[in-house]
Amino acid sequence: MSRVQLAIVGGGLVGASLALALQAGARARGWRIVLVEPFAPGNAWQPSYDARSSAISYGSRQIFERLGLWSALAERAEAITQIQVSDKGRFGATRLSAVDEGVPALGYVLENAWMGHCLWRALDPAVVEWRCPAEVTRMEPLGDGYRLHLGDDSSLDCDLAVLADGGRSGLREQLGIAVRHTPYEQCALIANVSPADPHGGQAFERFTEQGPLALLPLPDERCALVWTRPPVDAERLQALPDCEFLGELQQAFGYRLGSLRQVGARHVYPLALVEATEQVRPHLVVLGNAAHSLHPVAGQGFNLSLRDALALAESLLQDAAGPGDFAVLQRYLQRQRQDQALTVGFSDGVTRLFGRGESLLVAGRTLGLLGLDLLPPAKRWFARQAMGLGTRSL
């Protein structure tokens, strides 16, 4: 039976980012890291019209620069230079600009497959070992760590286990870690669309009576759509022929980018705010969507998880104690508590304010959007949340 210092359960974007953040320090300390992942990463990146994507904030770009990965990611990153926020049928609107904020971009949109490809290429196999495809079926706490039981009947001992296996983590439930589950009674319909006009780096947040929709700029003049709708309506929209779907989307979004000409595969996901009641135990950390899964409308989920991963890596590498030491893990969580509370609160607040159609809320958000343009400090605060800089300076 082998033993390593760190085992990361889940080799997706968050788990791989943590491994990269730890890599140099682990090499210097002689630590071994194992990534356990059910789905093998591809050896070659293949472009796809329907590729899923994520919006990363300007703060996340800064993190990837520190990790030496940004130059590779930038080859397929589409900059968000402006965000237009509007409320359908009302005067309330505001516009955030990278120029006004003194940054090259408010954020970027990256295809998940490209991010994964760049992350996996950057990992040093001499420090980070892949167990892939492999699945952890059971986690057994030991006095000095955890024993991971894998699907092939092998096992692995570690000083610290990091659970980063997603929002529907069966292992989290198996370990008795409860979650606060707040359903939004909405679904996100996700697809890529092609407009007639160039997007010019513009992102759009459009709020309607049925729910918010976002169009984010992608390479090749595509846009990533996130359209929040009631569950029955989301399923209806998913089943429509392309031309009928584009007609309904055009009516909701308008002609800011001209006619919408093409739509790819559509996927529907139920939405909820999910928060683990425990994020650290002795020799255990819960990370990524397994720790907190947010509504996609504010684009904060992956960015918060990336900040968590960097903070965890720094906490582990700055302390002389072993990587599973509970005091070290508690200090990490205390360090991130304000950022998590602020980001979750911002995301949930935006969702509740703009996802409902009651007249008082509509009036309040209309005044709020108008106020952002009239009150520069408020607009600056809103922009810093969007850029992932709410608790730190540029």
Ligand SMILES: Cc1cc2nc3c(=O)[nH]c(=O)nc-3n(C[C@H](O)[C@H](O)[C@H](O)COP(=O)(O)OP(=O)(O)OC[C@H]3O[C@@H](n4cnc5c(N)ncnc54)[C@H](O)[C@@H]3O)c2cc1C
Contents of the next structure:
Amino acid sequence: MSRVQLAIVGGGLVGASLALALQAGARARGWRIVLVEPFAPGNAWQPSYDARSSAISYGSRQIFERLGLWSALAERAEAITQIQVSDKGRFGATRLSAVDEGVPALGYVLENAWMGHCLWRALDPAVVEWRCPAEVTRMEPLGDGYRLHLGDDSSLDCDLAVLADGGRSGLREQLGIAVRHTPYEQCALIANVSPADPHGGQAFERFTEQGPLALLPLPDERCALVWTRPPVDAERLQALPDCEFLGELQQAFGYRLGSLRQVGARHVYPLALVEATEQVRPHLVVLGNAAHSLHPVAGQGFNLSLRDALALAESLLQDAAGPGDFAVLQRYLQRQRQDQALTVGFSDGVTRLFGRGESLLVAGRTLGLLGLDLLPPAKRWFARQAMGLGTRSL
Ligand SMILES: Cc1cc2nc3c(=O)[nH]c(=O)nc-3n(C[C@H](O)[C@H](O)[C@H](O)COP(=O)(O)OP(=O)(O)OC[C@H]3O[C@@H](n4cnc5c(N)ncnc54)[C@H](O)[C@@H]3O)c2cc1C
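Return one more block: the form predicted together with this ligand, after the form predicted on its own shown previously.
The next block holds the full complex; its first chain is the one shown before.
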């Protein structure tokens, strides 16, 4: 059995980002970090037509720049220069543009596998030890930390355990941390598609009676589709032959990018807003999707968790107290509480406002979209929120 200062349970995008944010400070302090993850991202990276992607905000780019990862990520990042938000069958659309906002890009689209690969390569094994493939099966609170029991019957003691094992965290449940679970009764269907026309860096968010549809620009003239539909319909669309699927998508999206020519593997995710009722305990932090899992339509989940990870790393490194100190962890949460509430509220509000067909809401959202074009401060607020630049007021 060994003891380390920090153990991160889950080496997904959030757990690995936290390890990177801590790396330099941990090296200076002589801290040891262990990252436990069942699936190795691997050292080789192959571009794939079917890779899943995330829209990351301009604010997240700034965080990755600080962490020294942006130049590597940028090799395969597609800049979003314009976002077009529209409502199918109704008058009213708004365009957010990087030029108007005075930024090089509103955001970027990155393949998750590429981000994982870049994070994996950036971690220094002398500071961050990967236990991979390995799985934490049980977490036992000690007076001065946690004991992690691993699937191979070994165990590991740590001053601070960070639970970053994703939205379906079984360990969170095992620790008795309750969640607020609000199902949206919708599923997200994800696929990559190739349109006939170049996307020119445009992202599209289109709201339909059945739910919102987002098409994001990817390298190699592909687009990442996130199509929210009622569960039965999402399963039906997933099972359709490619040409029929593309026909239905074309009908919902229109011809803004010409005809849609090719589609890759389709994946369906059930959607819910899941929030842990506790994020910190002495010697424990719940992070990433294990802390809050959002509707993907507003593209905020990873962006928010990256801000959380940076804030947690800074809080731990700024304080002379040890990493598990409860007061330090409470200060971290206090620092992020407003950002979390605003971002969760923004994603949930956008989803509910645009995901329904009731006439009052329909009128309201059309006015809302028009209003965004008519009222520059509202549009600016929306753009800054989407860019993850920590908007506090109009
Ligand atoms: C369809 C869809 C589209 C999205 N699009 C966007 C977007 O455009 N922009 C955005 O910001 N966000 C987006 N998100 C949200 C984003 O994907 C998540 O916020 C992010 O992936 C959360 O990362 P995580 O590391 O917390 O969890 P995960 O990615 O789930 O990683 C958890 C890790 O923990 C590991 N693990 C699990 N159990 C154990 C265990 N017992 N022991 C050790 N390790 C364990 C898993 O193997 C996994 O690697 C989207 C989400 C969905 C579903």
